[in-house]
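A single chain, nothing else alongside it, follows as structure tokens in the form predicted alone.
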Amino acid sequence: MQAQYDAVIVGSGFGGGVSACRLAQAGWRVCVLERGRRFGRGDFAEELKQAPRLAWHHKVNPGGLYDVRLFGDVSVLCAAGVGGGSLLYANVQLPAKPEVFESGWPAEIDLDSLDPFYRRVEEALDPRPTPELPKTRAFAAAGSAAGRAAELTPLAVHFGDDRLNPFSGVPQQGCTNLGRCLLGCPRHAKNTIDLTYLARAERDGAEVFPLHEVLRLEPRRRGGHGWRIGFRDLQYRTRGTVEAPVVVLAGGTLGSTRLLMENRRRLRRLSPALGTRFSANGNALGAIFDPHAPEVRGAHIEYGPSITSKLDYWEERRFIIEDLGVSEPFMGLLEGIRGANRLVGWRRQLLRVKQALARCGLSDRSVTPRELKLKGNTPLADPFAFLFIGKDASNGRMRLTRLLRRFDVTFAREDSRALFDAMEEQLAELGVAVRGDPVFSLDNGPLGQFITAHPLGGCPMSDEHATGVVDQYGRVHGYEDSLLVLDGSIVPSALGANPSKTIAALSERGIAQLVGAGGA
């Protein structure tokens, strides 16, 4: 690693590599930090043995995938590895709902002002719909006796013969249907962030940097301008700095709202808007055991990408349902949705501990390999599975708290319930239509806690200081020339769809304004 960069960026994943791409295509030598490990094909876990090493902690398992953090009202999980949430994300590329610009954003950012960058990650992640599978034909027929139209989801994922990905160069497989996208893909069909914006920052000189978490964050006084970062090896477990005169934050909503707030005392200009507008992205679970209905019989929710179709009732109650799949070793965990304990032994007593800690103020607990031994699979008899995505009230609170200063989140539930509402109602319906047993799962699922795999908000944007953390284009309101943050904790409301193209896009906008305004 070199003493100093023109940019350092904090994170792989939606942000960082989109940032890391386009700046290293702009001539600027780039520094990526990330936490996590490179992931190859032969990495990933294929049984529900091998489930405690996806759990990822900074001395325990700093090669682990899935970062899972315990808080009082909610759990979160994030992904850790060169590629940020790509890595097991179900590459879902949809825009935002436009309706969603009309309140809490910059004025400047609408649908259309976005729609130039939405082309842009297209032309990097080539979404295209799946072919037609018999969970896209069960979930097609479970909408149509419940009088709603299913949609293919745009998916950024190769089907076809084997390739090197057109944007990047990088070796690719095409998909065979293993239902592994949210454990990560041992084939690499995914068009993840790594296999193409990384991969094309590295081929122009951009330098990444694995197993490197970040932990300080300083403004230089003496010896010109610009930035020190401090972070730790987690390899080597030794500590170092680099300098920049512009950083990125790319770390996600827990990551960069988190150092912002750790490094506070440093950075005294910084809004008090830092740790608001906290969402989940109107995230739940839902599933239909045991459907009787011929027409929706044999969907192997197994086979093929983990979501391929979506229900749209957005119009009329602010919520899409996607259809989800798990590949066959992993499917006794949607028992989970109707409450089973699908942890070993004291495990599950342990995690209610941390819970319970969690909620006393003690926050920010991580769910560590030891509590993720989990019981044999349970025969189902074709399951339908749903995630639920809606725009929640967006409110939620990050913070720092006043016992031993750990990180936390609150969020009121009870401000979005006429939305997880209209959500058990609507699977109550799709039950009837097929004969199933329909269960809505706000408190269960694995960890038997209400969870989000999209947390948005903590660095709002917004025009003015006061109510946001960063402008438009992602600059912190204070340091404009020379810190921005680009990833979900920018976004100030719920999005109404999978928020990763959304993410890229506001990404892209941000690093073409900056290259746009001069070099480092």
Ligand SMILES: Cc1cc2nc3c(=O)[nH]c(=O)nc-3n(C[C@H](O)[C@H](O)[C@H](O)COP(=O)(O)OP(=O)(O)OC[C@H]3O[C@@H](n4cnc5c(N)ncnc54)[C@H](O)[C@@H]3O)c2cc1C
Given for the second form:
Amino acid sequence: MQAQYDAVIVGSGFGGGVSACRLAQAGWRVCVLERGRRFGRGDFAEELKQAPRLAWHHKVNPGGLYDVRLFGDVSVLCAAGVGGGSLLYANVQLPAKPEVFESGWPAEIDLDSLDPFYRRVEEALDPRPTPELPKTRAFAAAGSAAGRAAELTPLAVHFGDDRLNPFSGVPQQGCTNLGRCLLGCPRHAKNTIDLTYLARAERDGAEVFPLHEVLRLEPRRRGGHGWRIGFRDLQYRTRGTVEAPVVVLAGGTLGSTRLLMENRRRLRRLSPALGTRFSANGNALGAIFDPHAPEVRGAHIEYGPSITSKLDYWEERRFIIEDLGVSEPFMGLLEGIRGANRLVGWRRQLLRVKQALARCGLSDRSVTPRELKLKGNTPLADPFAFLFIGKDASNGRMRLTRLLRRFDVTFAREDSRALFDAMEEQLAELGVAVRGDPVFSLDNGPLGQFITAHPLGGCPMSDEHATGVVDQYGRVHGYEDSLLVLDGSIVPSALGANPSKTIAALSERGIAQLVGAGGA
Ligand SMILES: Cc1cc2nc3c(=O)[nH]c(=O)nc-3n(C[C@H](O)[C@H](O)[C@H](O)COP(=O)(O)OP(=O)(O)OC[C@H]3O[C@@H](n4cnc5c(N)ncnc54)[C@H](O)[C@@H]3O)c2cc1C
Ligand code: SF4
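Could you present the same protein in the form predicted in complex with this ligand, rather than the form predicted alone shown above?
Everything in the complex follows now, all chains and molecules, and the chain you saw is the first one.
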């Protein structure tokens, strides 16, 4: 690693990958610091017994893929690894719903102004619908039984013969419907950020340092021009620093917000809005067990990409429903939707204790590999699982607790009660239509707590310093010329869709402005 770069980027998911790529293309000397490892084709879990190795923990398992966090009101799933959330996501690439921009966003951002940047993201991630599968037919049949036409979702997956990725030149195999998208694709058929934006950034000279976790952010001179970034190397357990005139924080909703909070005393001009507008993107899980309608039976949700289709109830009810599948060895986890806890023995109790400690502000650790040991699979009677995504109140809050300065998220689910009730009602209707047993799950799953895979907010965008941490381009109010945040934390409201495409488009927009404005 060199001592100085033109820009240091913290994190390598959607925001970090886009930033690295576009800055390197513009000729900047770019350094990317990522706390997770690089994943090759053979590095992903295949069997349930390998589940413990999925859990990222900075000390005991820095090579893990999932960072599972328990907070007082909510559990959050996020990623660690070069490529961030793209490694484990379900590949859905949807734009935000136009109405979400009507309140709480900077005046200049709406669907039209984001459109050119959505197109750039499409050029890199190449989304397409899956070819027809038993589960797409079954989902469409369930929708039509309930009077709603299903639509295939655009997926950033390569369906076809082996190829060189057209954006980056990296070799890829075609999708063979393994259903392991949420565990990492062993064929590299997913057009993930490491195989697209980051590969291209590295081709253009960017340097990526895996297993480097950033802890400290320090203005190099009074006035905040230029930065010294302190990190720990999780492989060799050493510490170091690197300097740059421009820093882009892209550690994700939890990562960037936490970093700013922990460095706040060195960053006195930060907005009081830091930590506000947390949203779970209206996530909820549901399932219909044992449907009797013949055209819906035998959906084989384990075969094919993890999400393939959606039913859109946005116009009337402000949510959408997507199908959700996992590969055969992990199917038993879906029992969690109806309350079966698949954690083995004492781990359940330990998790309860940790949740209680989190609630009291005494702990904020990631779930460790030892705690994630899961019970063997039980065959399920033809389940049909769903992810709900809707417009929640987006008024949660991230904070450091008073006593021990632990990172915590508070999120009053009651404020979004009408949304969750409407989802439950809709699932019941679907259950009647396909003659199955519907279960709506807000508090179940292996963690036995409300859970989101789409955390947003914490460094919200706003035109005003008082109400936003960053401006419409991701520039931190008070440090506009040198510190940016470009990731899910700047999204100030639920999106009505899976978030990654909007995060990537906002990052494209922010970097286009930075590069256009000069900078390094
Ligand atoms: C199971 C699952 C399925 C999903 N499916 C979809 C989907 O189909 N479509 C969709 O749009 N969205 C999906 N999402 C959500 C999506 O993955 C996230 O919204 C997206 O990855 C967020 O992008 P980001 O750039 O904000 O952060 P991330 O992609 O999370 O990247 C942040 C990166 O920063 C690193 N980092 C954090 N802190 C530090 C630090 N201090 N130092 C160094 N590195 C750090 C992290 O390790 C991580 O790699 C899914 C999420 C999950 C968990
Ligand atoms: S279905 Fe299988 S092969 Fe296709 S993208 Fe997902 S994990 Fe890869």
